[in-house]
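Take a look at this one chain, the form predicted on its own, written out in structure tokens.
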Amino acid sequence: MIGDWIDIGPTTQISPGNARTLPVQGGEEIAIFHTLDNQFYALVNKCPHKHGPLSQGIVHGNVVTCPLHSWNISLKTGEALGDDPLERGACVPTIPIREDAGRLYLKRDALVSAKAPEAMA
């Protein structure tokens, strides 16, 4: 697919209930998520809290949980789920991905412009 959307490879490149990275040049590495439902999502691979690679998290359902401190972040929303005051408002930025005839695409625009946010104290 030319245009907006960057050809990422076969959607059989990550099992389900796993993820894989995407390193970009100038750009921040994407985590690419592939969920037991059969959904993929793509976020910033860094938590917000301590910058966490989230691909190396445990996936359970629509959320990851950050290996280094057990935030819960939303595969939706890029959002924290916890109750912990530092956590509300935390959000990892999302990448929008789509499926087409078994290959992964993701926004070519997003790309360049996805940031991970400071890591919070």
The other form holds:
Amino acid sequence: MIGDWIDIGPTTQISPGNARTLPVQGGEEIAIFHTLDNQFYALVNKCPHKHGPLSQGIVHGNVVTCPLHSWNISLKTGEALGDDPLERGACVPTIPIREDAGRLYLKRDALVSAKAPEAMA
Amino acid sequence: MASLRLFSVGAQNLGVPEVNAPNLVKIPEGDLRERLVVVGNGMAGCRAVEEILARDADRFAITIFGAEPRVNYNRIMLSPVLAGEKQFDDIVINTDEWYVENDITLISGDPVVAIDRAAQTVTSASGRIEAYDRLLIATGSEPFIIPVPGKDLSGVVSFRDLDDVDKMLTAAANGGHAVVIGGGLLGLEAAHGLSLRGMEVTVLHLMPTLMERQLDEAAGWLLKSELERRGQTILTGADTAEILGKDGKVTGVKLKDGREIPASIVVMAVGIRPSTALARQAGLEVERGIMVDDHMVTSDPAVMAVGECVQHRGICYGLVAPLWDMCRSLADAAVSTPSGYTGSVTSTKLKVSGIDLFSAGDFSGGADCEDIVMRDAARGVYKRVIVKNNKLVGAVLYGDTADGSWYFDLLKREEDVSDIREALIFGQAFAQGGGALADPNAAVAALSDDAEVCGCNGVTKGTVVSTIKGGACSLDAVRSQCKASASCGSCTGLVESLLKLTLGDDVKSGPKTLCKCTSFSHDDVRRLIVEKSLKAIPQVMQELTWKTPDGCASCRPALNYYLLCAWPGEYVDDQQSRFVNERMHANIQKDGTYSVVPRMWGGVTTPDELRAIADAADKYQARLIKVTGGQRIDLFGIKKEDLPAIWGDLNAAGMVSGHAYGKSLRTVKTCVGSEWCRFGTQDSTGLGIKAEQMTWGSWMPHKFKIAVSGCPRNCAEATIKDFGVICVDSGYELHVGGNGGIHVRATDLLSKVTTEQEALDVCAAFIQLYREQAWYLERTAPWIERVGLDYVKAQLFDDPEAVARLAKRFHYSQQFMQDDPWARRAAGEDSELHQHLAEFRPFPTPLSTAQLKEAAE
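Okay, that's the form predicted on its own, but what's the structure of the form predicted in complex with its partner chain?
Time for the whole complex; same chain goes first.
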């Protein structure tokens, strides 16, 4: 178990409605979200559209609105939620995250292997 | 020999049974039963024994060890004991007689301190050794004590057992102040009890909303308001720094922000953690809790564990209902046919008299979930149910929990709710009324004509229908003609149903609603915020019956602005409702870096300022330095983590934030005017600087630009600004509503004044009118085109006092707004917004668990 999940510190370091980032050397920067109803999610910190930093967006429900062009991204699935043909099917990888005894853990292999999709032209 | 081994449980025999260990006598003479030893005389331990006895009363010779010197009682009823609603005798589950009747040996007040798994014995604190064939660990959990200075002072108690209750009652007898740390279930129940016992109670909660594990933001807010109404002080976002004391006794609590709260007793109720020390010491497999399989058996087949001390399928439970499920499976496996425990869905009720609150399942919502929210502001009711794949997965009820058990039942049975989906939120009676009632429209149709639809304004269904028949084809028309749904809005759904029933497809949609989360327009929301004294976003959402739990990226920033405008000095800004630029006080660029613009009053600068800007550009490696259209200097490519430092450097050179990122006053463009220009008629630069010093920092519905030109040649391009001044020989022409955006619009002439002061007064008044009346994200140009220039003129000039009144309100709010955000951030405020959590460097190849252990040693 120890090798599978990476402890990234106490839950209190991310206040509800906020996100923090975790750069991965040789990999993608990860955004870790704490929603207003106290759920945690982790996604690659790049909007599938133009790679906007999702961690800087407004969080509402289980959705974040990208700060660059207001795409809505599901924190649960990483999918873009719009109906536009461009948005349909666009997705950013999510990283399994769990909370235990007030600390947050990310799934190690998913963290290391996460790759951002190509930005759209 | 035996006792030596007993006390030497160490690494050398961890988990390794000693095959040739001397076997203690297992079967006493004359008793052929297996010996079951239970560690823990609490709810789980005794319940497990009851379940076993119910299946086979003669199977085991049972001994129970308890740490507390009393019989088994119902720990979850300690809250009513504290509140004086129950006595200890009322909450005893099993009396002394029960132990005797069932031939159970109870050893209370003597906790087990060691387990020898090889010898299959336990040793108690007093040195008593008891052999077992089967061991059951039910050590429960222990309160979590936050490691702050002063935690060991006399008067700091947890809320876990009857001794804690006794300490609280003793403290309460002397009155005074109590502080409860922790706004969860337990903390609030402790606070309620102490409050009823006559103490002044302050609850400190680290998170922004109470009971955040069980409630969403809206329900948490309702709970907080109710507790405050009852006289408790609730401080959320309160981080305890230290517990203060004198002569070894507690005197108060100090928060990290410096506030001190007096207290003669401090109750720590921040959470519990599984009590696993004994199991760990015995070498059982323990993660957060003692690891058990579906039959509640630990890593040692002779040892079982149950209750809050265990971890089953990765979950530790802190509520009572799962205990019952676990105990059943345990007894099934130990005595009869194994059934297997698969985990529990939990629900919570707050045991605070007069507050009805229920929460069950997963209410986190999400993309594949459907949220159904009902807010009945007049009755103080909030309900939210979450449906996923046609099944109910979560529910939060506040104010009316009558349907809690029905929802919980639907949830546990995973029943398909698609048939009753439309009426689900109205509860069991309505949803199962069947036929016509299951369809809300049909239910409305069935109402009699004199049924009251709008409680606030006393409007009946008959009145609404005749208003609609009389030509009101939209919600807005109904609101303005008969007042139904125009106040609290909780009947909006009913009125919409009546429109649909009366007009079919001829219903006209009203003016644009603020967003899809509400049926109210911007104007209605602004008006109701003032009329109903709404002062927080969750409050607005509750009172105006928002359709989503916490809004969206459109309404959150709008509400934040409307509240800020309505209640300057009172409203606490909500950062989570601001767009990134305003949250970071810099402009986000396409590559995720930021640009920074220091204020340059009226476009005037000095060699020192230019040097400081150049130095900052070098130091923070700005990738582009550009003069903006508003006569300022923009530094591009600044990294998020460098922002506080560059602001600090620019502050040190006397410059403040230019708000080039905000829905706020941006810049005041000027020409040189009469001081230098051969055509200049007035001091346009000086007036521009005065105007900027008056207006900087003010939040607006949208960005706002000012310009002052010294003569009609208009070098400052004042006629495409939100507020423009053209200086002429006889005074100042004041222009409004200009815009150089996608649709270029030249200004309208608003008025002409003769003195600089009058120009500034009209400027302040015009800005305030715009701030109070325009919709969020509406610039002055579309606003004036929507309401008409004549309207704006009438508002400002029909009443000779109007300008002074508006200007006064503007200046009042400015005293709270003219506060450089850069300075606060540079001084360290909200520093975590700029920092990464950590950096992760993966190993080239993942190490095995054994390698990691080795590395750790």
